[in-house]
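Have a look below at one chain only, the form predicted alone, in structure tokens format.
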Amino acid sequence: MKDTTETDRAMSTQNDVKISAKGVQVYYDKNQAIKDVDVEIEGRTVTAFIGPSGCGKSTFLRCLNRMNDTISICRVEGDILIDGEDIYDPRVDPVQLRAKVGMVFQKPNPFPKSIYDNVAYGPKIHGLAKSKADLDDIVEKALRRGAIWDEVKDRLHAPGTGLSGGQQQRLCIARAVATEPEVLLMDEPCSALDPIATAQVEELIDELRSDYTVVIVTHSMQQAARVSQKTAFFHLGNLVEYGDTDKIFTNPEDPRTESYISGRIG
């Protein structure tokens, strides 16, 4: 009986709402890119955002760690809460928010520094290490979580830019998890990678969801089907449909979702 209760408790913790968005609208100057999006993203789950190019999925993803703040003509309206806290509250420091909500971009972008310094950079600026030994531990742990430790442990002081594309992307994932974020955003993280490197990153995404809430934008429906438990379909700035990945792909409710998945739009 005890085991069942513990399992239920673990499941309920896992499925609690981590990110809640209500009435989110995004404008670039006078152009509206996102229209009235409501969505609740569960903790420790991989959620995929799919849809045609220019449909707003990356714009919405960037709202979740206030990356749109860096675009002067961009305006975000509505509410986005993480663990019940409004991330757009004026008292929220975007730099601290981005330590909690890590991001991995489409093109691998290691800093022009050593492999070690790429990973150590975030923990250093956020004061997460009390000593060099602490920092060494954080770097090793992050590189292991990025599934790249065995490949780089003997050349930590070589430049990160000298790695292959797939290794660079796993290094960027290690760099993102080094600050112990709770949410990991990935904007088409495999679009610049070959099939073997893509498979390695997909396997890593599946492993990461035991520790993180992962939100991934992907142009590949096959990838969404392989890595995610929840899928959100965006079209022309609207969130058309959101639900269990299996259901979205096999029995969508909205004809636009069905048209996109069957290749008639997009």
Second form
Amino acid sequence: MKDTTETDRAMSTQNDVKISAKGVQVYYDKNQAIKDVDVEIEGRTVTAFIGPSGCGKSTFLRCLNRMNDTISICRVEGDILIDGEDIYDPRVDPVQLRAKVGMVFQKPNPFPKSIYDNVAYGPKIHGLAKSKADLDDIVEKALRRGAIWDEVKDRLHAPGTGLSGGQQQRLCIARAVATEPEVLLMDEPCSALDPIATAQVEELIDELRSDYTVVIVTHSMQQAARVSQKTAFFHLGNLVEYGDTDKIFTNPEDPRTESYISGRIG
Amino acid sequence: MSDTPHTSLYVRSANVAKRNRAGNTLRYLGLGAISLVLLFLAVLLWSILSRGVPAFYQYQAQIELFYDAETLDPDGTLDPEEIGSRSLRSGYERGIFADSLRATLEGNGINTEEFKDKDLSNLIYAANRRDVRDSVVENLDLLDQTVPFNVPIASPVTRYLSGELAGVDRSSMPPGIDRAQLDLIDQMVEAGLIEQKFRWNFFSNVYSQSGEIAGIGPALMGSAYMMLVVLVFSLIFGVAASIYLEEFAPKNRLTDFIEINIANLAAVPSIVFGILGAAILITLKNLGFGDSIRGTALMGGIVLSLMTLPTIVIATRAALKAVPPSIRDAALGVGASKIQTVFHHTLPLAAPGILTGTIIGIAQALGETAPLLLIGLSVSTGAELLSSPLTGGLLEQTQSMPTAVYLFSQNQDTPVREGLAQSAIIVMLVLLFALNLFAIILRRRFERRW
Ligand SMILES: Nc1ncnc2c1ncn2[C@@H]1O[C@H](COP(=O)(O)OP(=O)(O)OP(=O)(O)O)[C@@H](O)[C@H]1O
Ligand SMILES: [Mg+2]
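Starting from the form predicted alone above, please write out the structure of the form predicted together with the partner chain.
Time for the whole complex; same chain goes first.
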């Protein structure tokens, strides 16, 4: 038995599975928001979560970096493994986990501090920089990754809240990548943005794919089709269908997926 | 279309007219209420200022004070201790003042033959004998010297000078003053020996029954020390309690219970805290600690802290609550721990609100009287505090601004009751307004930044 699990694990690393969830149930008090979800999310891939409002996409996403811990009534059951390690194991400190699994929120939420401090905060508290010059490098690299360096390089000490919505969201992405996470979770990152800013962020997500495992929640079918390689369709807390984005959008297996994509539920 | 009657917009319908009338009534009611409030405020300020401001000024006589060695040091010991230990009751100071005043008057060509020593010394406040003796103790060279000296005019004479007794028949003057004396006063005024001066020493002198030399020095200092105690205690405990309740405590029956009780605490009348403080003092006394902290700024500060705590907790929790949850998410999302989130982000963002609440709480505490009377902040003149302002600050008996106002208003002397009490109120109001202004500036300076 033990041998086979070991082999499985070796196999799955080969298949480049980054996150693997098994039998995940999430309850808010007595309400079950996620019902028995199994999913394997591949590394260096963009995976999209789609589904009607209230189906549990955000809830599931927040399980992946244990942001649900902050909600006292929320209870998570089942196993979620990242690189084969159970992130709900008592030995795991969520603070360390969140450095490895970064998050970008629906509404841009820069700290009311300077652009520089926004990005530098994570590396500072995790002790990633040995010197000021080191920190400067990290900040610049992160801002370049966030595709916002050119716009802010002359005003790094201006407040982050003074940027436009799209710039703020890219700043938040830069902030998230500054801690060198391996996984990036994005909950509807473009819902507050105009089409031009959305296009910029989408382009960015596509670039991030080369280094990170990206999981993105979106309400826009077009966006899911544009940026993701894998798509998961949630409905009433169930993971209804999970597979290659092309297949889900062209030839879904489940009738519920079909009707959602064609606009009949949601 | 054609069967609905045409209504012109130029003609106001009955319904609209009625609604407008209701609206106007309400507006005039509101205006009336505000005018009434402003009127009360104006009356209040006028009554305080009209009596308090003149009381900041005092009539003083300039005399040539002769430090008579024969009286001050009859044995010629030249020993400061010996001079300082001489009884204050011997009345030699009156003699010194009377002699000096007589000499000064004669020097100005005013005849004083018909006046006895007592008649002269009654005109001025000849009771600041401590001053005369103490300055000699400090500086023996003064003996047998003549030094210009400002001495306050006695309170009944002050009333005459300020025109208060203008219409009164000179035969029914206050006790101890007669026509001849008043004529003498008139002569002194003519000779320029009496001047009206701002009483700077009102801010530094200790409390006294005698209005001529009474001051609010210890009261100011006591209030300042108490504010300090309140600031330290209630800010530390208040902020710590609020952070725990707002950021860490689970939401359950117990925390609900605590919350309700904090709100209740804010509504407890202040005298109840005074009684609690008095009970503590009695317990301490029974335990053998004596009266060591009765009437001290420390005790007053602790009692006021208890009162201010709920205000600060409520303000701090409101300020913490006003910090958007997205900021907390952002911090947690980059891997900050809960404590880091609070101290790096939430608390700094809530700081202006917390400070404003704190200042308002402290301003409340500054004006609180009843509990302080109960724990003995009106029993001492505060002389001990004044003699050791830094070391004795918290642990010497003292007064506070509101208790000083209370004491002034209970004085049997009308000028003190009606003048100095108002002056002390003015000082207290100025301090309060300054605090509130500071709170407003803080709030403006740190307007929300998200
Ligand atoms: N903090 C919470 N407390 C209680 N119930 C919650 C909480 N957050 C979410 N839920 C419930 O869990 C279910 C899933 O919510 P979730 O936010 O995950 O949906 P979603 O798919 O992200 O929806 P949307 O697309 O509108 O963002 C909903 O029924 C919601 O009412
Ligand atoms: Mg959501």
